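Next comes just one chain, in structure tokens: the form predicted alone.
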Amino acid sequence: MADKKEKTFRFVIVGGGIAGVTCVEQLSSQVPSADVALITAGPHIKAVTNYKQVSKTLEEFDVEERPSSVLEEKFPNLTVIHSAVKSLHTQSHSVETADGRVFGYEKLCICSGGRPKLLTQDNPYVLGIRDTDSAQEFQKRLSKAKRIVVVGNGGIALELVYEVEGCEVIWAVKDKAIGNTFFDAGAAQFLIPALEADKPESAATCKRTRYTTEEPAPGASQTFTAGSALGPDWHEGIVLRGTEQSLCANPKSWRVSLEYQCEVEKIFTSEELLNSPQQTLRLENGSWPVYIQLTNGKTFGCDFVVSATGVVPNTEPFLNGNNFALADDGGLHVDDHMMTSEPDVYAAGDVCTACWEHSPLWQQMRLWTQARQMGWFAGRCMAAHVLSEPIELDFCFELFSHITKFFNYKVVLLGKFNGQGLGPDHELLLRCTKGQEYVKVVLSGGRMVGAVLIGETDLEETFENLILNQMDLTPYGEELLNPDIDIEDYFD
């Protein structure tokens, strides 16, 4: 096996995805003279372009799909290897690709994302959506659908729901709320009157994703790989619109319909539904092509379902034969200096779990600023090894920040946003302007460790500011909050 090693790259970067391809240009920026590879099953890369740097630790960017050309016209030292990874072999130092290629490495980083949890495998009208294509197969499903079902409860599913149009979605969300990773019930009951509002004319220009993908050539086999992951705009340019618009007299064609604290029981195709004891159920709900039980009892019938229920670290090629060290959520075990247990082998983004020692305001979650971030650091730490130089923990791990949009609002979330594992000794201050802002700020000790901003605050770089510098905010009390007091004159 190791003897046929078509050659040896001193770096080998599998995935194509944001932490892939970040990590592909930190490597070659820092080390130019070194042999790169990138190994991606996609035509495509992801891109960050428009990078700004909001505050210290706030980032916005836009991501790009592009050719994989594009970054080897940019990185004379780098090779792009168009395959799915087969089998890696750590002992070895080498990279079997599905096309029965190998080769060599002196450092790996797997960049290989997460794959979507499906609520059951093979059901021809269950979706799960997570990269392009499959947004692609959704749209195309969409528009000559009716009603659809959306289970899930994370950001996919809170922008599927809000984008959809022409077509009745019922959505089922295991929580009290929706939008729980994000945000608390307070925040969810703020965004809720945006499902029923008219929306705007089409939203502001979208400042993010372009997504292009070519059609496969008339008789190229198609082969499933984990895709890149969508990101925050991934609807944008696809048209959501469901059969409906033909009967468009209503320009309200948006039905919405929540149903919480409930999970998939069973889902069943229209034969089944004949031959089994709830056959009268169809009789209640009409003829769909499939039905889909909840545990609150009740069965919708419907035209497919989309199945948004998060995603796992995708790390099935690589475990075979090696000694990964896994975390609880199945991620490979990465340090501070984002390396797996196994030697000269690092791992960034998804398919990762951080398990140093977190500073006290900061959480790992699988989106996408956290991708970019590790991957950067990775492709940092790469190099610092390979250079002989130290290298510190980056200072983005210091506090969790995240900036995205849902329903139209501008999103920012900050340290211990939901007040995660702080105990009860944590206490809220809210501020609530119906339809304009939420502003909510999580103290402890008189401190600020969290806050959530929905809406043009303008207030993130002055929260973010009071957490890093961890400063008593006892003598304020309520009066921090208190929208006629500039408080940006006050701690700047």
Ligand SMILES: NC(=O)C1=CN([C@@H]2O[C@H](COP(=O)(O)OP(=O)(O)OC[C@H]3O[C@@H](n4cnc5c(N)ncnc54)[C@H](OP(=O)(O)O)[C@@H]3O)[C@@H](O)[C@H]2O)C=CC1
Given for the second form:
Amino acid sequence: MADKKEKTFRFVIVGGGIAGVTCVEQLSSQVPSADVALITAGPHIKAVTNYKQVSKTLEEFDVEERPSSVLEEKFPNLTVIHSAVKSLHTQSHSVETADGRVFGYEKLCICSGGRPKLLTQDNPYVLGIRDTDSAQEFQKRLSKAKRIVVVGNGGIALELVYEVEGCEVIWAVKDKAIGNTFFDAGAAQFLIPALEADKPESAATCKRTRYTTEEPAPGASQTFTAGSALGPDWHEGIVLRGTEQSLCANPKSWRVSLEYQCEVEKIFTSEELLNSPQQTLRLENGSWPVYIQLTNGKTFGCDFVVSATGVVPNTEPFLNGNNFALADDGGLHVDDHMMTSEPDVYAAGDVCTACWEHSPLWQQMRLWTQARQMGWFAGRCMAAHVLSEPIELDFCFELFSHITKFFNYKVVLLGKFNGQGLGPDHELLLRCTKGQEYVKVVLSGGRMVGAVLIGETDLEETFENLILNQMDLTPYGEELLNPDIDIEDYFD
Ligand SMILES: Cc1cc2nc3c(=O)[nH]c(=O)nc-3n(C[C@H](O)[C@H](O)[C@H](O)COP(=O)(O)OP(=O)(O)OC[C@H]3O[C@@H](n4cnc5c(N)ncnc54)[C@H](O)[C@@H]3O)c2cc1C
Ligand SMILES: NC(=O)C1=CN([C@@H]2O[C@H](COP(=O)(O)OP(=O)(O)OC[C@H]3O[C@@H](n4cnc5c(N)ncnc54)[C@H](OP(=O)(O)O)[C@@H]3O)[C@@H](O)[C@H]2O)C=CC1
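Same protein, different condition: the form predicted alone was shown, now please give the form predicted in complex with this ligand.
Next comes the full complex, this chain leading.
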């Protein structure tokens, strides 16, 4: 393999998503003399724009899909190679691409993201949403649909059930409440009325498509290996409307039915149902292309099923044949320098699992912000290692923080927002004004360790400070959430 190398780069980064591109930017600016290669399966790269540091740890930004030439013009030391990596040979420090080329590296960073963990593979009626292509396929299928079933209870399901119009939505969740990956039952209760109410004007407007289509890269035959993951506001550019076209003007007819505490028992096509003893189901349900049987005994016919059931790190098949340590969730095990178990190989973003001893207030979630932070930190570590400089874990891994929007409410999550890992040894303070705000504080030993802020609470900065400084809040008791006290002044 060594003699076949077309060129050896000092740094090679695999993946043009937010983690890979941020890593490239960091390396190119920190070590401008080094040859850097970005190898990515898709024709476009993702770029962070309008970056805003909202507070010490909270950040907001937009993400744009761009041609890679923009990056190459900015960094003359950078070569972008558009081909999927077919195999990695850590012993010879080389990668082989789908178009048959071999490149050497001194240090490599794997940022190949994740792909949807589908309920079932190869069923044309079960869709996942990950990248621009899959979002467009979903949009196309939705435009002809009268009823869809959404399975899953995380970020994608929360966004879809709110955004889809003109189509009946059956939402099947495993849990007793909606949004288990982000919320507890109280917050879910607060959000439910927004599902039943009319959407506000701004959220209900029909919008134009903004995303471009990525051509699959040579060799990228698997549906979900070509493009980068979508991110904040991905649905804003896409009309998510079913057959009932008039509903864009009449959001009242928008229907979501929830099926709680159930999983999928079986998925049948209409042909399979015709030939099975359960064909009476077909008659009861009308005629649909596909039927889904849930563990609560109900069966629904629908046009298609959306499997919004999480992601699996993209490690196969191109990393096979090496000795990478994998975490329980299948991610590449990385230490506090973003290094995998293979020499000179780093990883960042959705593909990796942070296996260092976490700060008591941080946890990994496969999110846009963490992909950016990990890509940036991996770049810093790679540069520090070649320059023989010391480097410590960055402050951004001290406190988990996430800003997003669900059901048209601003949502801020801080620290152990759901009491993750705290056991019974914690208490909660709550303040809730229906339709306006939901504030939950998690206290452990009298100190604030997490918070969920839904709505325009304006509390994020103060709470972030209280969590970071671990002040004993016992003397304040429930006054902490007294709406008549200006908490910002209180703790100044
Ligand atoms: C529908 C949707 C909505 C989301 N909304 C939000 C949100 O609102 N907020 C939020 O924080 N997060 C959100 N996320 C999560 C967020 O998008 C991801 O956490 C983030 O994009 C991960 O970035 P990444 O760079 O690690 O991976 P990706 O963006 O998946 O990029 C991986 C890159 O690797 C390339 N690649 C893969 N395999 C190979 C190979 N073998 N060879 C070469 N290149 C390869 C791909 O082409 C791609 O460029 C959302 C995700 C989805 C799917
Ligand atoms: N605004 C935001 O911040 C958004 C973030 N994202 C991110 O994008 C990624 C993909 O989103 P998504 O697919 O929603 O993943 P998530 O990990 O957010 O949610 C997956 C959901 O599916 C459930 N689930 C898993 N397997 C099954 C099954 N077999 N049957 C029924 N339910 C199942 C999970 O339950 P359990 O947890 O019990 O396993 C969980 O509720 C995630 O990293 C997510 O954080 C996506 C959209 C918006």
